[in-house]
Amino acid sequence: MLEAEGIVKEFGAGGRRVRALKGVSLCVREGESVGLVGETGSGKTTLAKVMMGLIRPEGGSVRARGTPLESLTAAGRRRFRREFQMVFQQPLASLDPNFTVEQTLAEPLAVHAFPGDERQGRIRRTLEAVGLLPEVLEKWPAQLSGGQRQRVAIARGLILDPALLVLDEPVSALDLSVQAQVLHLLAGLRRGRGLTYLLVAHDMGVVEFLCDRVAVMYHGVVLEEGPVGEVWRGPLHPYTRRLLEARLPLEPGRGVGEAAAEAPPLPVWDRQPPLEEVRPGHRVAPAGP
């Protein structure tokens, strides 16, 4: 459904330029779930964003359907923004502050010409299906939780019916028990919808609950990709473990992760290693470079 392969993408200016994605491939299936796993800065949310077409790689390719992005008609392009949405990290940021939520949820219907007559449906319908009541589309980001306003960006996402949601940390901004409801929200919208995930997090528990399979990231390489259950059995990669290991303390007064973090650092690839296939869509790459 959305397939990028080879990957690279670069930020900075003249000599300082760093390589945040080396050569990374990823395919996502119709009707699947997939996790992007790793720590802050392994380079999730950025192929997220290439994958999208919302910034362009250095190199690589990215296919929508078996299109690449870069050949799609301005139809085409159109069509794509429709099918593929991207829920972002932070809702305060990502919201208009200048919109009312109805204001919000109407503007997609009206880029994508709806029919005046069915946007405000469409718009109940969707606010019912994230659990907000109808007083909310008078009311502005500022006035809203910040659970509130996660179950709006989500309606934002899925006000156009897409086939596939890109999600990054959507319940990293929240409290414990919102990120709950917000998971389960999430869980019963692809069940409901029949609708494909990208799901972008660094929380290993967020992934084991929301996602089919894994692709565990580091510096701009994926190092481990496979079904959920069996990576998180057993895991192959030293990375893998080690941010499986970080979950929990392993000894009583310990803090979490702490023994990961003591742990020697890990080598540094300079480009996407060849990922071998140990069991049946289980690969992992070698231990070092």
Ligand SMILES: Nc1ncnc2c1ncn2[C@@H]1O[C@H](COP(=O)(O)OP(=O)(O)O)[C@@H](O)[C@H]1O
The other form holds:
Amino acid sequence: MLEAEGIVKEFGAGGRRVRALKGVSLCVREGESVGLVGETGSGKTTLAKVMMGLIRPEGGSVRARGTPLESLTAAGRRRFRREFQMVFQQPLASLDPNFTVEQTLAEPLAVHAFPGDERQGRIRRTLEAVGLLPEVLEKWPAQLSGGQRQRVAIARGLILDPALLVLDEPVSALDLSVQAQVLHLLAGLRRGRGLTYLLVAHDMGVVEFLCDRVAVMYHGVVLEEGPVGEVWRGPLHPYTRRLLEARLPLEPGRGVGEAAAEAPPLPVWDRQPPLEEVRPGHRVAPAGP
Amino acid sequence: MPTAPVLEVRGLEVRWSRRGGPVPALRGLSFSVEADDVFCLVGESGSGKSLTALTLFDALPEGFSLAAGSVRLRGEEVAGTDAGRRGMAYVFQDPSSALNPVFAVGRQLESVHRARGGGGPSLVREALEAVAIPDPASRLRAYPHEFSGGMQQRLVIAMALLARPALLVADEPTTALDPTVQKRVLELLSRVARERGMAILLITHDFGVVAAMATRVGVLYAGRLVECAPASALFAEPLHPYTRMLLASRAEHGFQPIPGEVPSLLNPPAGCPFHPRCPHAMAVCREEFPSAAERPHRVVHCHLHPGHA
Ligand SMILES: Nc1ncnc2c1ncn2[C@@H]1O[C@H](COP(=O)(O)OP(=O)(O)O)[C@@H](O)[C@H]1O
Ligand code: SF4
Ligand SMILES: [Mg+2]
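For the form predicted in complex with this ligand instead of the form predicted on its own, what are the coordinates?
Full complex below, order starting with the chain above.
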């Protein structure tokens, strides 16, 4: 449904160029939910934005339903913008402070020229789907709680009835006691609407809860990908293993664990290595360059 | 005679004076930290974790003031004075805010060291060795930006150790770090605390960190300490509904949702602040904040657990 192949993306200029993506490929099939995990700066958000056509890569190509983004017709582009939506990492920063909730939700409908008489009904239904009451419509982002803001951001992503939603760290900015609510909301929306998700997250529990497949990124490359349960229970790449060992379980008295504490940093690849298929759908990169 | 705890906080009240009239920000906090404790203060944003820490250092932000309460450091009253700064050291969430970008780190460590009475340059090297910074001699000439986030946090911890504090107050020290780095910094903290007989007051919102580090835990909600217990007891048998529901909302328990939202500082619910979200709320919960029920080694404020009459 959405496929990235050999994506290269660099930032900066001259001697200070950073290669954020080094030839990465990722495929999201219709109806599935794919998680993208990795540490800060590994390139997750950049890859998601490239796949949404929000930033242009230096190399590689993105295809939506088989058509490369750059060869979409004007009508095809409009359809892509409607069917593929992104919910950004910071709900406060991604909502315009000068727009009320109603204006925030009405804007995409106006941009995509929805008939005026359909707009109110659509806004009401979407609000209900994300568990917000109509009274929030007149409010400004600053008047909302963190959980309400994230629901508004999700509502804006849903208002055009998309087929695919990219969710960048959808709960990490939320209060602890509100995270589970939003995760259940996202799981319910996916079931109810048959949505396809591409989810960026650093929390493995979140990925296990919402995703079928996972890809593990490290310094601009994908090192392992496969079914979530299989990768989490039988990680093949040393980096995936290290990520899993860094989890702190909810069991007191075990301490932090010291064995892996001072392990040397893993080598960094300068280009995406080929992945070897070890089991059906479970692919892994060699341990080092 | 039993020795005094390293830190003993009693009835701490902090007020926020704003145009609309003063609002309470911390209400009647009491807890103590013993010499071999890692006391974890857990809570969500706005619950008062950082305010508690800032109160200990007499460093409350503009508009906030200490209205009542006692803070004893090894038995000596330090509330409302900067005396606490001599026996305690502070490590923040963001290490870069504690380091000056324009000076080499060696110079910064030396000046902290001198300000605290000095005692030979070997102590600076020793502090760096304690936090496992490789090749400390050459790293001393480097500037903060030449260190990764994890290494910067080690430098800040090294700086804190130079004060030879009886208590290290660490406010979300690993929240900004990646999980693999977090694990190393936590391991380092617990090792230096053990080696130096230093107590830790660790502020966090992450129950994984609590499980790994804590000997005792205090749970904050809306400026109130609602439960305080040894870590093993808290995880095995949380008494307060908020604690129980918060643990159940984690991945390990299938993300069971808690209804409602975190209350705002401006209009906290009357009575028990958790009542609008609590499935066990009774009429009395809307009226009265529950008094402390003392159980062996633990305290809980909840009408389901009445105190001794
Ligand atoms: N707009 C930008 N300008 C310059 N560098 C950027 C920009 N966006 C991302 N980067 C760099 O690209 C790399 C990958 O970043 P990002 O995709 O945000 O990672 P993640 O989402 O995994 O944390 C990092 O080194 C980051 O600093
Ligand atoms: S005091 Fe009442 S509302 Fe508060 S936690 Fe206990 S039962 Fe729930
Ligand atoms: Mg990101």
